[in-house]
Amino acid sequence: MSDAGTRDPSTATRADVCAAALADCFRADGEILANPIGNLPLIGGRLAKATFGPQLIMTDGEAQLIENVMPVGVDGAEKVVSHWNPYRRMFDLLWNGRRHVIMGASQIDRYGNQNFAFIGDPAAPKAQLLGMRGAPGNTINHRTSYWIPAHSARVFVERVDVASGVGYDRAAALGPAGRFHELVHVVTNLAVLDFETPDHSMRLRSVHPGVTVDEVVAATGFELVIPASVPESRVPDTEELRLLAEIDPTDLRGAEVKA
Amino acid sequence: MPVPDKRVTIDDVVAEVRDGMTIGIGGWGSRRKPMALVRALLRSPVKDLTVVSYGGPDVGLLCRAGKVRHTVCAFVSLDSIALEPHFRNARQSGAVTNTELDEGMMLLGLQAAAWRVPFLPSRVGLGSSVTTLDPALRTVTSPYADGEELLAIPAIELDVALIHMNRGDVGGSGQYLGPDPYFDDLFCGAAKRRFMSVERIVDTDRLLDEGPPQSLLISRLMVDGVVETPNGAHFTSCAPDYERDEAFQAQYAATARGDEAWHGFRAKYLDGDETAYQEAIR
């Protein structure tokens, strides 16, 4: 997969399709911090920066913002640093709305309420997960997308145990305080979903090549909005495949999504 | 140099921490944690602590040793190991309760305490479960024309703050030389008693030898005691002095699998004093 030679789009893997879909999350963004979290989201974000989004700025994974397209998972890769961005400064950017984050989710419901904090009783959880982290503040202040590497009815649930990330119904209930809330895409190993429906309930936007609508429906624990015609997710072109080999030389994406 | 001499011992610091206190611990995840001070707390008889932290192994160790009743943490992580296993066990068994809050809410809560105001308003937290999980939280309505309703994030007042810096002087001026100050100055601002361990105490007129003025994060006006603890953040990172000891951290994390593993680890590394610890990890 990490062959640097020319690849025909017909050889694109599921992981390549996921990377392109994750890149596309940032397509409508202006000059913001593209902050995808996790290997495949990071690969997608770097692909966005390398193609349609040169104005995007990204982190080095710690306290600096960088301008070059750094490969993922390569120790000592060159970085072109343009800003000091320790944690406290990160809040200055995100509370100002200058960021689009891609987070994970242990649970997500039809309105995009997301949980990665814990499962079960708050006093003694069945599973202590990440905690609230920055999800409440992210989702109420700027654009958010999600990456779900294993689409299943355990993740796509009727009701989340805890809302760490704010969904559309909860944001609407806030009135003006919810005005900066916007969920863009939910990208999974099977499909791309969005909230472009009258009541912002989750819609199937596209299925990845080789996946059927029925498979997505079966792997989703609530009723998805299914358009009359569901397109296939786009396949990255030859140039994108070449860039992916540069951005992800050790094929971390293939390790994350196997199909 | 005419600065006060605030040098203390690790035992002096621990003597300040009493049952039921709220203590704040600086650093972030498994980065620049005052681990020598945490290790000393593990050996002390103190109990029923409330721990406020951008949590890492400091929180996990204190929970495992039975020192903690409640935590105020947006996360507890070992960075390279996403979930702190001892904290997980403590939460899942119900031994420790946690105030669920956003990372930024914690910043604002500490800032409010440091500025001596009862709360700071923010949109952060609204709409999420933090507002229902903590029934004490209140909103506040803007008194201006917009009339927006915001969350009144309460001040997080600390009895004691513990932080670790790369360099400091005897007066308590503290310097970080790594990439991120984290929130250590706010922890000091929010606390009644403030203690700083440092990799090395240097003469006050040498404080600018290794970093620019803006690396002097900690004002001695915000510090009550300084203690030199070389390698005192081990096994967390303390860049540029040293990186995280990943092998040791993995060994620590594995002790969450059972009592036997933990007791063995504890006997080997934690039951002695800091000198013994530093000998044992050599």
Second form
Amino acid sequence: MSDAGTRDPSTATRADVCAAALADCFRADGEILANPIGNLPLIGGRLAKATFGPQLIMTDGEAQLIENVMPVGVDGAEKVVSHWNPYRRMFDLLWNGRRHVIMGASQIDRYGNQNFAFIGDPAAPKAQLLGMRGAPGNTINHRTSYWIPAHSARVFVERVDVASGVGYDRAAALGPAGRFHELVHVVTNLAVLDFETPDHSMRLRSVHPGVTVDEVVAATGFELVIPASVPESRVPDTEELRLLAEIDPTDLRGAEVKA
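Moving on from the form predicted together with its partner chain, please list the structure of the form predicted on its own.
No partner chains or extra molecules come along with it, only the chain itself.
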């Protein structure tokens, strides 16, 4: 990729930090389909492939697997195609656990149950959203992470109105049928969270620079597990910032995360 200029890490924005955190969701995945959904997850996924995860497989967003790291939101960008991957073939990867997806969530609870189907009473919902989509199959068959661009108590709720994506408590109740369930990280505009606790309830992993633990707690509608010491989320280094400028030349990440 060409030289897109040099930025000091001290100039990194909150959006840059979020992109790096989303990239880190794919660390140690090996040769697997990285399937980030949405602009900032896609930017993070392509940053992962361009740096520590060259073996990651990515799609062009349609029906092809690509080898090069394409810029996001650029029509006619160069594309090095390695394989045809129509929709039906995606299920071969899904059922075999060879995919790590990053999805969104309109609601998520302490065990990672996720909702983007509807808000309110199932008999008369006050808001109809995407529907269940592929969330049940994703969460029960392979690694899943989440991207929440606006961390608030309306999203981080005590109980989801309906479970689109399966959380750790529901997976445990399934017995052997839930054995491939694995939720990795929840990345938000404020923090990174995970489920690395004895009962797999959500834990605060790091706070983004300029954010306090108290701010995250106040924006969460259930009791988080808070370690004795909570580090800051890592800031992308100079090379990652250069790559981000190439991967996201129109700053879609900055439009999504303002701070």
